[in-house]
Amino acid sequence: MGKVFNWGVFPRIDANQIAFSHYAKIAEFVKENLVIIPRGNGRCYGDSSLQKTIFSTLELNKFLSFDTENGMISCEAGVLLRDILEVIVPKGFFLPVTPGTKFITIGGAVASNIHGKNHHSEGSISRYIESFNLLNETGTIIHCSKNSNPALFTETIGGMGLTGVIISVNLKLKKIETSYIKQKAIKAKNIYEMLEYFDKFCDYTYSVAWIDCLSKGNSLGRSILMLGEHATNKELNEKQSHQPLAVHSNKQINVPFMFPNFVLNELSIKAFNFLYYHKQMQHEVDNVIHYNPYFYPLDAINNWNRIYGANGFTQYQFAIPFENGKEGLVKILTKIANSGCGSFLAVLKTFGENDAVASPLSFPIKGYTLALDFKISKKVFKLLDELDEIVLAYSGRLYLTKDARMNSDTFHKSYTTAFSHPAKFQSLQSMRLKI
């Protein structure tokens, strides 16, 4: 028994966390305990992988096969995306979908049906999962695919670990010529201009915008849009061409301790946002950079979550449909700017079509999605309750993988499709939301 918490450091609970690599022991553990939840590397932000009894998948860390001819990889659920990249990139492959960190497990990626900067063009990871093995409430391992146990296959992808313990995953990869990204960065003076750029450059495979969420007036939502395509050999400079399929470096700057709570405040966040926006002098910059800083800029800082202090933080990520989405984003950004509860990190993306094969708990809906980090405080919880009302008014929803405080009424108004799961598998989140 010990303290367990996820990336937001909120909530912290006392829990019994057990890890096994032998499937028979996992089955025995599942059968012996009334209620459990699987947990990967703890990179979700709230309580979606927390429970009094937790099964950690981190010892399920073996690669099972890699078919370089057809671009298929099979590995156990506890393997990190970082480790997959180190295997596949030198062979000319990349993850078909990746979130903003490579320190999540592949099992967690399936349970959250992760999306990335390419959802508008290539969808969620659900499109690329060929099959997986799932250990159910009786301790039986079931093979799931579109053709084998298709209902369980669908409910597990984005099912937040509530259908069982994912044991292994078979994933279709993306073929690449180099490990570099041809990036175009464009400054927008406000949210209105940024949304025009999203429309104008919608044909790019990857797109994401950083937003200054404390700017007001004519500068409301001033932003930098970062577009990307996988670079070809011809697009590399001389130094890059020496190692066209170089993998990421594992070197990190470490944040050694929790920052005092006063460090992140409205003034310090305003200063950071000002400097970040103005560090790009030109309106538009084109360059070729490695995939690591493009997809995983914060991975260069170990324990960056400590900058929010001992009370932790929560990430508030919502999606609202394109219809009236501009109006909704303006209302939300205005409320945040007026509240003084600045977000150190605010990231805007677009979603494409809803996922055809995914749990009713899967997050993406066609529209805009904005993710914001807030330091934990009573003032912030009041603000987030008010933001919930706006999101619901625009037919939106919150991302369960990031959520730590939504109430069950908000959940059931936004996730309207029924979802049933074995009573054996429950998280603190599923109990809070009455899933």
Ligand SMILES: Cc1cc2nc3c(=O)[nH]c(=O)nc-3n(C[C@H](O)[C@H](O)[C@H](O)COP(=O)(O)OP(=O)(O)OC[C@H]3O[C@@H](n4cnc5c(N)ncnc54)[C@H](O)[C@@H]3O)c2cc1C
Contents of the next structure:
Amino acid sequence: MGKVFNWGVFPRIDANQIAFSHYAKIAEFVKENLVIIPRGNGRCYGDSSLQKTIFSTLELNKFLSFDTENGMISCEAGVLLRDILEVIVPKGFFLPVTPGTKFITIGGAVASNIHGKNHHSEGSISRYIESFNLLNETGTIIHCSKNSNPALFTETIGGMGLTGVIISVNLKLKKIETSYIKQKAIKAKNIYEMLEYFDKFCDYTYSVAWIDCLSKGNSLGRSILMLGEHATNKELNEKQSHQPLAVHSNKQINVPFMFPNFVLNELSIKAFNFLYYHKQMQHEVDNVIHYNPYFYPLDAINNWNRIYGANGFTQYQFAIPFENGKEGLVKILTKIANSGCGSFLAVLKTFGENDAVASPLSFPIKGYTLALDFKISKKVFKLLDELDEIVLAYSGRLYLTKDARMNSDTFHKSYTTAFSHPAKFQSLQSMRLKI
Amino acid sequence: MSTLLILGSSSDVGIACAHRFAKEGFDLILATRNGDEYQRNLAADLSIRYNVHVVSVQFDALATSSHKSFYESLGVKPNVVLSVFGYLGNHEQALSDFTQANLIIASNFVGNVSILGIIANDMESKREGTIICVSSVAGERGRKSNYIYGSSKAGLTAFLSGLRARLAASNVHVATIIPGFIKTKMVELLPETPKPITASAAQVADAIWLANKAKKDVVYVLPIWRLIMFIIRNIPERIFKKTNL
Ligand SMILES: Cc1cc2nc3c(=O)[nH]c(=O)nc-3n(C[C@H](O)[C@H](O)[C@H](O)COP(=O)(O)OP(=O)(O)OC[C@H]3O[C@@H](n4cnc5c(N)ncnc54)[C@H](O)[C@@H]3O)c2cc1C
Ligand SMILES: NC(=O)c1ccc[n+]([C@@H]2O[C@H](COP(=O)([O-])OP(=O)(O)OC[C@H]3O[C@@H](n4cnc5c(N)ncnc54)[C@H](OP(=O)(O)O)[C@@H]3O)[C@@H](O)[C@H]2O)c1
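What about the form predicted in complex with the ligand, after the form predicted alone?
Time for the whole complex; same chain goes first.
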């Protein structure tokens, strides 16, 4: 028994967490426990991978094969994206889809059907999963792909660990010429201008906007749009071209303790947002940077989640369809700006066509998606309940892997409930939401 | 290209060493009596992560009559040999059951004398190579609670010391690694050992890598164990026999 919590440090529970690397032992463990949930690297924010009994996949950490001809990699479910990058980048490959941190496991990526800054152009990770092996409630390992056990294949992608333990994954990679990204950053004076830019630049592979949530009135939703393409050899500068496929083992800075709660008051958020907005004075900046600062700017600070203090924080990420989406975003941003419960990070992206192969629990729907961090407090829970109403009114939904607090009603109104799973695999979240 | 042969590669220390040496560019021969799915995956993992050549071969320390053909069958002969296999056994049982006592001695001592003897002769004739073998602080003085295992390791330490002296003239290096406590599956069922004097498998692997690189003779991991064992060795017998160590 020990305290277990995920990235938001909320909730914190007492749990029995065990890791094995031998498949037979995992099967035994699954069979002898009534209720368990698989857990990867705990980078979901809330209780998706929490339960009294947890199977940790972190000892399932082996690469199984790497086909550099066809760009296919196969590895066990607990391998971190960081490790995959270290292996594939020097050979001219990249992850087809990546979240904003490389410290997640490939199993967690499949279970949450993760998306990146390229959903509008290239879809979620579901598109690139060739097959995986799943250990089910009877301890049997089942090979799943579009052709073998297709129903289980579909339900597990985005299935939040409720169908069984993913043991290994076979993933199609993206070919790259260099490990650098040609980046374009554009300032927008408010949300309206930003949404226009999203339309105008929709041909870019990668796009994401950082939003200052405290600005109001004419500046509501002032933001920076970051666009990106994989750079070609010709686009690198002299220094970069010495090692066009560099992995850069970047040093990490530690946040060594839980910050006192008062540090992150409204003022410090204001300062942060202001600095972020003014860091680049020109309207538009073009440059070529390594993939690390482009995709994983926050990974440079280890444990940055601790700046929110011991009470923890939660991330509120919703998606709403493009229809009336602008109106919905404005309503939500106005409500947040007026609430005084500022958000440290607010990130806006767009989702393209719905993913063809994914569980009913999978998050992306065609439209906008906004993610905001909130320090935990009573006031915040009330605000988020109110935001839920707006999201539902605009036919939207919340991302389960970020959630720690929505109620079961909200869930059932926004996700189809045509999903059944073995009673053995349940998280605190699936119990709370009655999934 | 250098090649490392790990005898007992399914041991936790062996796995940590495989990573440590592969990271430095060594090709690997993983020798284990347990060539299961796990070992196959481990071999694939190491070769993908570090871009080195890795093969798995069958090896049983107890099957001494097969040791010669085992070594002869290796396509590429290793530059560095690391012997990590070991058997803690059940001391209580060994006191009344000679089969158990014999198994402990055969695994830790006889097995090494057999296989390292064969390898030593080959290296001696080639006048190059390194042999690294993991013994234990348990071999520094026979203690009431585990003197069967202890004496097998004592024999091993003495064997290695003599081997080192013999091979020094032939440019072959022999390193004796003497760990205190290591957090591995060997001791997972025993009461937890004190943290400050318990090494991780990765720490032992670092020490072994250093022993190889700097051609060290006898290495204690962690270094504090050199002092601890100095004291234990020097307790007068009339007092030592009354202790419960
Ligand atoms: C800084 C940061 C940025 C992020 N950015 C994004 C983003 O841009 N896009 C995005 O989509 N997500 C993003 N995330 C969320 C993250 O990608 C997901 O929560 C991911 O699932 C975490 O994986 P994990 O290995 O840490 O698994 P955990 O957090 O431990 O578990 C997450 C879920 O996966 C299940 N699971 C884990 N491993 C297995 C397995 N082997 N078999 C079956 N089920 C399993 C768990 O049961 C749980 O439901 C971000 C998270 C952080 C901290
Ligand atoms: N752990 C400690 O506290 C500690 C302290 C001092 C010294 N040591 C020594 O450190 C070395 C490594 O041990 P460890 O801690 O890594 O423990 P471990 O994981 O239990 O490794 C011991 C390994 O030896 C193998 N082995 C036993 N008999 C064998 C045989 N007849 N043929 C081939 N392989 C055999 C076992 O193989 P299987 O996997 O097939 O069983 C096992 O993998 C051992 O020599 C041990 O004596 C350990």
